[in-house]
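Starting off, we have a lone chain in the form predicted on its own, written out as structure tokens.
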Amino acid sequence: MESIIIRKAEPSDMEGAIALIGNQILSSPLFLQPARNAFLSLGTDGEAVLAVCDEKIVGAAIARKGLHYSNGKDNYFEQMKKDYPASEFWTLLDVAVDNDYQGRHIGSRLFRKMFEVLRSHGCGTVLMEIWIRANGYKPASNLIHLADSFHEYGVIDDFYQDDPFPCDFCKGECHCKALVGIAEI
């Protein structure tokens, strides 16, 4: 059986696991970018870590530090921060698995260790945009679990409408959701 370790990123992992989020949610640079940045300030404002098989990046989670919605959105932050006064905000921005290694616990194996690395941080909120595609298909929405808590803001239609990237799945006009969260860690 195959060794898949588990670990942070360094700035040199950057393109391969910006491609594989590519392959695996969408493959536009816009979308890409808050992973760039995130990135290009590991250690402070952003945060990554790898699932990695063999020297080959299986796996990756990717946080950003406050509140981002991917598409620039802002609905329901002055009620988390209404709801959390005290807490020191993390974005998880974006959990992909190369498809030849899902079913392996390694989206749950990723979740656990961002959890911790954003835990070293002082961090204990997580916002969770938890992309709902148009045929009802939510990737990350059975690793809420690993949270100590998940509190549910609401669901966003047509989340990404506005942006200017093709949707991958939708093959057209976007019209794919987000459930909005805050999960405590």
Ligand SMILES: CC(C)(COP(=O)(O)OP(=O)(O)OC[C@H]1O[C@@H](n2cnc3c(N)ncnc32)[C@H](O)[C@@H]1OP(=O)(O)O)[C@@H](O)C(=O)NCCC(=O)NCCS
Given for the second form:
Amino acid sequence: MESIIIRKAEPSDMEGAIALIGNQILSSPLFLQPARNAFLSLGTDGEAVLAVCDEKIVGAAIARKGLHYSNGKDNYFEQMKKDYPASEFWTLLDVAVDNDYQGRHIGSRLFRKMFEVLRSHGCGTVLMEIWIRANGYKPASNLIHLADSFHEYGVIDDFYQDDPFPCDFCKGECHCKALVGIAEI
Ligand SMILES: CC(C)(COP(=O)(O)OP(=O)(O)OC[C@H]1O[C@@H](n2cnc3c(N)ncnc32)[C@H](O)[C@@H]1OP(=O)(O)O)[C@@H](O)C(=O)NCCC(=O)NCCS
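Show the same protein again, this time as the form predicted in complex with this ligand rather than the form predicted on its own.
Now the full complex is given, and it begins with the chain already shown.
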């Protein structure tokens, strides 16, 4: 079986990682911009870890310092800051694994590696937005247990609807939701 290497990303990995996220989540350039911004500040305000097989990027997880949703809404941020007053927050923006490689614990390995990298920044609290597709499927929900704890704040309806980009899954007006919470790592 091929060996999969999990490693921190280099700036030159950006286009490959963004292409994977665009294929697996949403392809709109506006949706992908925060991940690009994280890549442009790798090691300071951004972090990315990759799964690589024979030099091909088959998995990626991307995080950005601070509290951000990929849609710019901020419904729970004030409450989060009150609940974790001494915290260094980071936001896990995206996690994606190529279809042919899913179900082989690559997503889990990416999460563990990303948590290790974020802890090295002094971060113990990670904002997660778990995408709930229009059909109710939550692809990343099976990864939450890798955190020490997960404090669920709520579900934001029509998460992307205010934004001008169409949803690949709803094929038009977007009714995808997001489950929002803080993971302690
Ligand atoms: C979410 C995602 C990154 C998970 O990656 P993965 O490499 O398949 O995940 P893993 O193999 O580490 O699986 C993690 C757990 O989920 C379980 N799992 C994986 N796929 C599953 C499925 N289709 N149905 C049920 N359970 C599943 C695994 O058994 C594993 O459980 P375990 O730890 O108890 O063994 C991947 O499904 C993906 O890229 N989805 C599309 C992009 C996306 O939606 N990203 C999330 C945006 S918030």
